[in-house]
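As a starting point, one isolated chain is supplied in structure tokens, in the form predicted alone.
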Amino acid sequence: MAAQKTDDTAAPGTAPGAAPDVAPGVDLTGRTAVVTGALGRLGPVWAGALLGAGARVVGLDLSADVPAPLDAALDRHGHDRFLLLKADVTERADLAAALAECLSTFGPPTVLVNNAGIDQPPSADGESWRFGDIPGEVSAGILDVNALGTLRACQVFGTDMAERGHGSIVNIGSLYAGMAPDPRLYEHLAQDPPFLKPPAYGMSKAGVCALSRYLAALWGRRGVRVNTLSPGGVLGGQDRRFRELFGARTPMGRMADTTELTGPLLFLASDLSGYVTGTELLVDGGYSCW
């Protein structure tokens, strides 16, 4: 199994400067985090938003070379509050363990976010089939680590939250959750089958919304809220035409800056959002809208 590296409808771009890693007013002194997927393309985007608002953060990946980003975020907030750890969310017993080395170093995790995820960026260079040649490991492969591993991360680690009454969990979605991506986006690319976004991408996306429905009403009177963050197209190293005719369906006119997605993910995973669960918040330029 590749490392499971950020989930991606995309990821930096056009908002001009630095901006912070943690929106005013959120303060997590004290807290510990998890992130899955934490050394990916919007892992180190989470971890460094939390331990910019004071929190311990625990990464979870199968690699181990953290990305210069987050590197720069240790160099800002403490290299003493992350911890990394080799953990597979499609073994249960990784994320037991991690479970056990995050309470002995950290203490007990009070945020999660369930961020590993396996996509297919839109690219002339990658491997792709048409529709009815996609091999079913591939679509395995991408279920079992994006809707499973969810499942896996929120029976080990959310399970131990419930029982200690107190915890936030972010699992990461997607627009195309709720939207099928739109084929004349990839029209440009040269390439024989034609590039197609994989369609378990989306079944899996849609089923982490679920689960998170699901364990708002199982863990809401045991003061665990279970919410879903989906962003739109994220900028990443797309080509120009596809930033443009994604910026053309969007009303904001165009893509999103990871930096944009820093103050929903606090917002979420703070007390800000004491009376908010089982919903889905959408970061997508109002993308969803038309």
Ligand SMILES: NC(=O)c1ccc[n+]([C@@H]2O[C@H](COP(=O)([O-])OP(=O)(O)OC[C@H]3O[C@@H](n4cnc5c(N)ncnc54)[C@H](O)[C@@H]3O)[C@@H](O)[C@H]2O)c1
Contents of the next structure:
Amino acid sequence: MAAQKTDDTAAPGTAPGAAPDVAPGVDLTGRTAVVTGALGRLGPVWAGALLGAGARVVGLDLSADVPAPLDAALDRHGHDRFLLLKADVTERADLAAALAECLSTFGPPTVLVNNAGIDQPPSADGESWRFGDIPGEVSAGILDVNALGTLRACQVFGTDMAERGHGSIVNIGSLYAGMAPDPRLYEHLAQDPPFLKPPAYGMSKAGVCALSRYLAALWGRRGVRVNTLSPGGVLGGQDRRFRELFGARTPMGRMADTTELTGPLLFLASDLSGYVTGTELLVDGGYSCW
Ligand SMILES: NC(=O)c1ccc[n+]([C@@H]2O[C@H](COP(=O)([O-])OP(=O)(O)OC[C@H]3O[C@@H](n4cnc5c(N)ncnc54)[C@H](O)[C@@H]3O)[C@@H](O)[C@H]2O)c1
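Please could you give me the other form, the form predicted in complex with the ligand, since above is the form predicted alone?
First the chain shown before, then all remaining chains and molecules of the complex.
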């Protein structure tokens, strides 16, 4: 019989040389996950996926009214594994109180999805400014929620994970962390001044990617992985012309369905990505590859 090969890279708990012959499933049973901005468009998608994988989920948002999509997910997976707390990511004290509540209700969180964000979607009645006129407080508000809000949540929940030696943080970025919004996608909108994607949005998401790398380095040996999941264009209320233009600009020819985001989230949140940290997973249908 051939000698068993010694493998220094074997996962903890795996016999040397042994490798599973089937891919492990995503099982987050017994884990507690925190999702910020849980009540918007994508928050219920992340929360539903985590609940579906067996996790207990603590949702944080500015209000405590559960919207229909999340209610449907709770009907499927069980209301007893979900807790919604009012917490503003611009307020460190809110996050600290949420951690305390999470610890006493569900136990230590080992997954954090930093999803709370503000943007300015194109809409005929939406406010818009010429670049030189964008009020400072509008830019500062976007940076405060998207970038600093993510930092604050990592300071509170991530520090707890590092102290306990286990966790996965998924910071929600955006295609626009690494690419400029294409102004041609918005030219058909009849707005004066013309619609302008806020420059602070991409700035904030680039900061989120930088923070993921920073914390991956800081906490790499303390059992906490930190990655960015950056969606491209996600279907949800955009006008037909925008969808056509975005599709034509995308190798896969279309925008993403929200169901196509859950696999990447569960991959990063779970042990399936046990040796992945400090990276940005783009889920953009190839938008950024050409
Ligand atoms: N939807 C997309 O196409 C898309 C694409 C790329 C990236 N993203 C990112 O995904 C995340 C979610 O996007 P979405 O489309 O669901 O946005 P959304 O506006 O529908 O939801 C955002 C949620 O965050 C909450 N929120 C805002 N400020 C907060 C604060 N200070 N504290 C706590 N919660 C706060 C809002 O109340 C809302 O429920 C954002 O970070 C966004 O930048 C979205």
